[in-house]
Amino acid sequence: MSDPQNEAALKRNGLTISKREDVAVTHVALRRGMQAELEKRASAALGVSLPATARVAEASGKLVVWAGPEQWLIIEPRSTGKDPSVDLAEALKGAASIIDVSDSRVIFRVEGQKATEVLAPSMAIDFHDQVFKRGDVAITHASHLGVMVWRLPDGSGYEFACARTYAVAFSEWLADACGKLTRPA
């Protein structure tokens, strides 16, 4: 993201692209047999319900993401000192398999009144608002790369999760398909 061209790109657009180092990710996976207990739990300590479908919710801080059948991120603002994923593995203990995945994965976000218009013709995504609604949330690949991509809630952009892996590979791509309409010929 440090090259001048893009970056000139995006500051025309009024586009944002950051790396969200200031959230932890944890990963709930549904232990088999134990659904209702698990939405219980989960609706007690998060606020919200777990989305049954390729959606997010928000809850008080924290957005809930659909990462599959019976899978889901939590993401939530990063505390000094203190691991989310503990009480989280507290609160869920024998209804889900939680694993504090803040280290192995990147969550980036666009920003910007553009943001659809930027993305749209980078992804196999149809990125109409009719189509991928605030809230809604797709597993693809961007550039050969596997990603969850989600609507912000407030419909203010988009937020992806890639490996760490990839991070770099990804975010030069994102920064090239946030360039690519507004580059100077």
The other form holds:
Amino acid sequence: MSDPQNEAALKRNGLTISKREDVAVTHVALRRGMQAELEKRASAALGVSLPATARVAEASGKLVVWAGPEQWLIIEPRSTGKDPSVDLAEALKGAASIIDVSDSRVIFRVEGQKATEVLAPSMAIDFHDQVFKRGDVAITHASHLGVMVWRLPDGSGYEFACARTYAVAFSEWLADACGKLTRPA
Amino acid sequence: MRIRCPHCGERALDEFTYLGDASVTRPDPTSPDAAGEFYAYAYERRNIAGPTQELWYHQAGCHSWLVVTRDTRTHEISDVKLAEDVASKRIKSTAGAA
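Requested next: the structure of the form predicted in complex with the partner chain (the form predicted alone having been shown above).
Full assembly next; the chain just shown is listed first.
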């Protein structure tokens, strides 16, 4: 992989690996004692409940990703100029701490029929579709790089969130993992 | 050895960091024998052959502190709780006793 920053989409083993620069990422963290208030206001602001367990929730173009106990990432298409964390900070004021992490996290997507088969041997979590179901999230590591991974709710593949500092290393790992030899069809 | 994190499910040992004995509680620094109690808290540890309570940190996962009940002879893990639940229960029980 010559320059992963500038490579639009890579193909490996029939999988498409892409980096999603079209999205804004906002981190939401519950303030102590404000759980009921946050649940109520977040549902109104996002149109969906914040997942209490390691799941993603979909709401009109937005993806709400469980990011550890009492924390979430909101991933949504980047609109022209406007920072979505500003509206969210207003809506959830006092109940949660809101940070725009678009510059600190990078989202990668792997799509394709063989995504599970190819990724499963590369990471230490159980990728079996009865264990890691559509919409499930795992916070783990990939070859010592801290990542979050979730199975896309439509079953088309996976998304990964990693720190931007490690984006080059991670994308090279991802391309390598997706390029591993698979069993002949 | 694998640990079943209450938030994340079963994960491999390389995601966790070991801290130490979870059965001891920090002494009250204002007690008359604070020096003696802190000496015992820091140094006088038992080397148990059997079930122990240990603190583990899910460093590469959800960043939760866990209290793991592990048998040192077999490595069998019989219980994993969130450390914050264990601590708040302990605070409640001491408050109730006082």
